[in-house]
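Shown here is one chain on its own, the form predicted alone, set out as structure tokens.
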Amino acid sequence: MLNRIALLASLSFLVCCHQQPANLTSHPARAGSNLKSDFMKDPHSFGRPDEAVVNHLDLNITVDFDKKMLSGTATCDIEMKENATHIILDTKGLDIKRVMLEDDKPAVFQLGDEVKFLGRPLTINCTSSTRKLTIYYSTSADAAALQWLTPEQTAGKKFPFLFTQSQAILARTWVPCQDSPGIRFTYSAKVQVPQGLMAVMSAENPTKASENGMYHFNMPQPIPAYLLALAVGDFVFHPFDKRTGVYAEPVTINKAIYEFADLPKMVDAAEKLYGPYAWGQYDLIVLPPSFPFGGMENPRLTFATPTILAGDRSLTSLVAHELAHSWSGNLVTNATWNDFWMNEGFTVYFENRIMEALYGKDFDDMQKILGQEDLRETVADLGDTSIDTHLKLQLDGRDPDDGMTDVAYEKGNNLLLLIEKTIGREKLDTFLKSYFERHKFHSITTEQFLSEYKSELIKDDSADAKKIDIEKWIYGPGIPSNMVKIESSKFNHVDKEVTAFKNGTAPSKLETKSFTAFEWIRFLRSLSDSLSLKQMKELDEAFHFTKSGNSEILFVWFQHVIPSQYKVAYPSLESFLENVGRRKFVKPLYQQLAKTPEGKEMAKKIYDKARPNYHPITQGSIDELLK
């Protein structure tokens, strides 16, 4: 118990902390030290790394499926600045039982008031000589980073499953930490799970289940907290070569082996572009369908949605994207979530380059055009003057998930495409390779990149600088008029067939035999928003869209099914929404259903069944929509 003076001092400090959120560097840490001399504020963390910072985390936790709880200890190796008297960690919903210092003495600690989105700061009193502390804690049953699945919610239907999703600021819901992308630490872990289940993390991983359910992990490279990850369930491992492989439930593994067979080639192609892969092993794990994202780039172990198991390797660009994050994002990280485009825009550009190297320019051009279409739709939804269409975001006081739109991904990518077109691919590649090497295992701000862009890429070439007008892209709204126009002969053919259909040609008479998934997506996106039931029936009979095994094609098809009230496809739509938790798909479909009273009633009935299968991130989006 804090005495009155200590309590008042602590509360006074926490009030200041709430008014002036955490600090972090925009420059690499000095050699031999993780403390920062030059730093900026991170509005989404209570931590103050300029005063005290975590360098290493050692977890010792037990996974309890009955209680839906993780419990145990988090031991932090810390570095304290001279005269520092405390360290502040981020928590949200954690039950902090006690804190012990390295001399086995209890530490005085205080949990501050709850702050929207951020949780509660954990302030631990220590001295400048403190080097280690251990926090005894447990998670809450509704921890937002943890999804607990019953056996019925998995592919195999026999064993429960747990997976985490720490991005953007959810690591604090399962580990007390400094939850900022600008603070990096190494980690180790001991994880006890029920016998018969396997555990893997974003670390050096086992390839077989242990007999006693105890697993040991080590991550020797420093990572930010949002890349902490854990999955527990009934899955097996298949290696592709000495450094790549895939984990999946036994009933899914054969599909995954086929779908990801090109994984070694992807890693080789990435290395040829931008230098050595720095993380040792690169594996995938296919999660149950409730996973809310396409993929999550957890180092050494990408978490992937089963919706990319199309059976024809047509959706593996998602894997290339998550692999590219091993350089842009994981290796060189956005300093705060306001700089999110620095992670995602660079990664989309890198992803496209990998896919071009493996599958050719035609494939890549189609992917770029679809990305530009996604960007235009997102900007139209947000409004072309919205601050959320800037690359440099303004998320202070908001949930950083608000910034995770196609603006960061596709507007960022198209800025790099414009730079490439203006200065030449070779020059940009030389810069990017050096950029990844120069900043590896550190964070970077938009402003730091902009400075290097001017000094290393543009230099004194005012003509190129004027052509690009980079400040307009970064700090301005909407889509600049100088976005690169991409041409695709394959899409030109698709557009010709769409025109023929609109002019009355029967679907069965269209020239579509050579269409790939991207071409079908383009075809469906280009159709009228008000197709008649007769047209829907003819399209479905000719191309069997309702029975497609490709989730991307199904998603676009359902966007026609709903407004046309093509009831033949309703059972497929309901099944899709009940079994797929990927927010990219389910949120737009519920939004479209909710546009009419009849559709909203249908949406609520489907959601009542589907909600338990969704991740809390997805639940939050749909709860608000259907309330």
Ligand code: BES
Given for the second form:
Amino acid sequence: MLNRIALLASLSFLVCCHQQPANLTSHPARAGSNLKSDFMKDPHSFGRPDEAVVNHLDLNITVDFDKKMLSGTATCDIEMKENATHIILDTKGLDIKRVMLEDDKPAVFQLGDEVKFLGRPLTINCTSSTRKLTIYYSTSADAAALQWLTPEQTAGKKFPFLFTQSQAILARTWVPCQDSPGIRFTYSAKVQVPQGLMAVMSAENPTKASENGMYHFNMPQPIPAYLLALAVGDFVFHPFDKRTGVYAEPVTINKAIYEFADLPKMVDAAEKLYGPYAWGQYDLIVLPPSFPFGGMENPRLTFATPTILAGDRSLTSLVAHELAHSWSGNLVTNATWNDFWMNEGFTVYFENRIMEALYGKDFDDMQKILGQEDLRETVADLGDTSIDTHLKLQLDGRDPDDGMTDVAYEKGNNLLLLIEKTIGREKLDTFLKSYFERHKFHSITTEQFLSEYKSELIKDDSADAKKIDIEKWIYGPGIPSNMVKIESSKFNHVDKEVTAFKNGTAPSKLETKSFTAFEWIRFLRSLSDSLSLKQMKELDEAFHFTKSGNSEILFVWFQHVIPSQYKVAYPSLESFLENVGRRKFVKPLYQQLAKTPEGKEMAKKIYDKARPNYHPITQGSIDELLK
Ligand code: BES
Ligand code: ZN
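Hand over the structure of the form predicted in complex with this ligand; the form predicted alone is what we had up.
Complete assembly follows, chain above in first position.
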């Protein structure tokens, strides 16, 4: 393990790779950013942008549900740097059939040895005058980015469904590409799907199914490969206004229209905070329940889990989160996965600001407190000296997934909250607005941010700098003692009721009428880990947790159901685990079940049935856990 001094010393040599997108006007602050000396190696990509880069990708693929395979061509517009003799792309499990140069001559290429987590480098010989090459390829049956669903696994039960999940390093399992967040390209695509199905991408999208199953896409803004996305299935589109709307299966669309009605207001609020929305359209698509995440910020089209369709709009901060990524993440992107907090921490801060603008401070304070609790729990799990509790991660040679914890999200958010509290919101907002403008369509390292923080926000030896001690937050472990303390009168009330319950007041006598989802979550989280069966029964009879339609409430409730062995709720727990593939929910529940021998038996039985419904990403995590 590197100690902090060695780490800082080695960091001082790093500079970010700035690739100038071909179709954007140059910015003085970025002049010369294409120079070879700007190169920084991304430990999770074989790509060498100092030698050659892909500027545009043109996909021409067929989606075959029977073979569970994508096949076709990826044509790359490339830019060869001086004296470069080849270009290297990332692939994982791809069958590369041939590579052709512009003049239809076959190119010489080789697939290197498989490297754990990373896949195989595809090295294609070129000359400095090569501008274009076409790769003929198909995907493998176990491509981790792809989930092929049978009709039974969808809400409508009539048509199959396919969706991709490229973050963090899975784009390479469905497209040969330079799969690094530090490299951007524009793309276009021709996608043939079975007649009657609809296809959408992280691009300009159709709003109606085509006659023949052929779809054309264009993405004029440059994006990193992890934002490449495709969904194919039976869905319809409902517009909210000129630039926002939602796609969902016909049987889900009405629920979705109700749940996301505030979408236009969210985009307006976000723009008011940090500048114009840069991507034209902002739509959501509600995926089937096996989607392994809550949401994924695919540009122009956020992918969302149906588990946020609570029926009362109580879980829409997830939408604010994915929308916020349109600035932090998609517009200004973490240079490598070691800088993941630059995506997620900034996004949680921005998400909270959007929610505060729409629903007020009380709502926002509760959200912040729940976030701090998540952080404490994660740090306790990882150990408070673990390097995975640093904001700047050290994921070289490891699966980037290992670093994708609440630390990036909540410790990141809390650093920004501390800066806000110390220097004032206005000053931070001015900085953030100009930060997004200055770095738009580029990637950024933690160190670049740190240097701008020092030159533009806080003088190095000032009292404010000492108060914050930013290095401790970024390069140090655990939760620094100067984390902002958030007060919430709503939660104070919840805590009073929890105390009353602990002192013997019957659940039906508690004052819970005004509780919203956050208060219920706080309530359930504050109860002891070992509730008696009698207490469980009384709680359930008074508040009907087992029947809750809110996935977040169900999730905390099940965490009491398991240790108390409250069998009444087992069918509900089983059905939740069989239907929902959201890893944030299922992993902790299996983990908790696996703590006792009987629980582990039960977990294995449920998993046998549930596994086919899970995404390869979730399967990977649970396989590991129950082996
Ligand atoms: N970009 C993430 C999802 C992600 C992270 C996918 C890392 C793969 C690797 C997305 O923006 C996200 O953070 N989703 C959260 C919801 C959010 C409200 C915290 C999730 O899926 O739970
Ligand atoms: Zn996120």
